[in-house]
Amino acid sequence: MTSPSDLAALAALLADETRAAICLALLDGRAWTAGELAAYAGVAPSTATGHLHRLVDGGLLVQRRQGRHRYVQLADPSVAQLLEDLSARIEPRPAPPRGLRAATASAALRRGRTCYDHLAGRLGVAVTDAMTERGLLDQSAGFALTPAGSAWLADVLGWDPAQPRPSRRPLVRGCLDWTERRQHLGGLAGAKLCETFLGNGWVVRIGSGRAVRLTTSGRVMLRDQLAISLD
């Protein structure tokens, strides 16, 4: 059983704006250096290092060394799921006045982004809805991949969902989208789908953040395979 003190300790890890900013930045699924995260959060490198130690010790982040550089990233997909679920519970507030660049970045995130290693935003929800409407995904009692869905993923991705999985990660699961307030496809199938979209150039990253942009070839693929037409 989880003790109250353990739950409070976990909540305390995110009860700091700098640590929360670091965790949200790492939702792009990539590994960042302490210096990059310090610049992103707007704090001194020494301050960021202290926060990173707490997040690593608390099990939310892991640290990896490559050469003389040290990188941190989210510990596993369940941490990304936790962050997205918490974000989706926050009631929207009127946005303060901001510049054109910030408004443009926010709009891009809502259109399409990565949620750790799967697609989110309007793009992710549209793909999930289309898969459900075409009988590839069953949402009647949670998320389940249908036989037709397994065949479609094997055809489109060249990946057989029935093959042995290296981890206990669910094949499919719903992930509550914090901007759309609806579920998009997560789990191993969602990760493979996102990997293929990026690898085939159907979506490309916008800058160094989480936002992605649908390409012309991506629009053709979505139209032909899922009858999706996105502006």
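We have the form predicted alone; now please give the form predicted together with the DNA.
We keep it simple here and write out only the one chain, dropping partners and molecules.
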């Protein structure tokens, strides 16, 4: 039997508005830095540090230290599920997907979609994996572009990641996908990649949602450049 104090301790982790904001932000699957979360939640960095400690100790978050940065992420998909269950109780869902049309849309989303401004779904994961295998991306300690990867991006995208950037946004960043349970490429490079894929007609949006479909020319490009063959 679960003890009341254990349940209360778990609930207390989410019972603070700042911690709730942090968890909801992390629900996008990305790994955020402590400073980003502090700014997002509108509290001082020192305050955020304390909250992150509690959330990590409580098992809701995991952290990864990388240089002077501390990246933080939801611990596992079940945490995301829990947060979504709680959210559902606040605002009931429109309706569970029913019927052939909805099932088709759902399958399309699993195949490929955009996550904010970069590629996700099986397509996003496949591209990320292929880049890693071909030495373009280093996933051993977080995400980092190799020199070959920078060159490849410059070649494919006509955009050189080594150029000085106006934005403070990280060049590459891991983004966890809850349906695939795999990391895919986010960050500035991920956004540029997605932009190019759409701009060159390698993928097209299905309707007005986030789902995307790989085109024939896109399939050719992936096969030639990254030796990827998707259904």
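Take the two forms, find the largest set of C-alpha atoms that superpose within 1.5 Å, and that set is the rigid core. Residue numbers count along the first chain shown, from 1. What you see is a predicted model, and the numbers here were worked out from it, not measured in a lab.
- When the rigid core is held fixed, the Cα atom of residue 33 travels 2 angstroms or more between these two forms.
- With a cut-off of 2 Å and the rigid core superposed, residue 84 has a Cα displacement that reaches or exceeds the cut-off between these two forms.
- The Cα shift for residue 192 between these two forms, taken after rigid core superposition, is smaller than 2 angstroms.
- After superposing on the rigid core, the C-alpha of residue 57 is displaced by 29.8 Å between these two forms.
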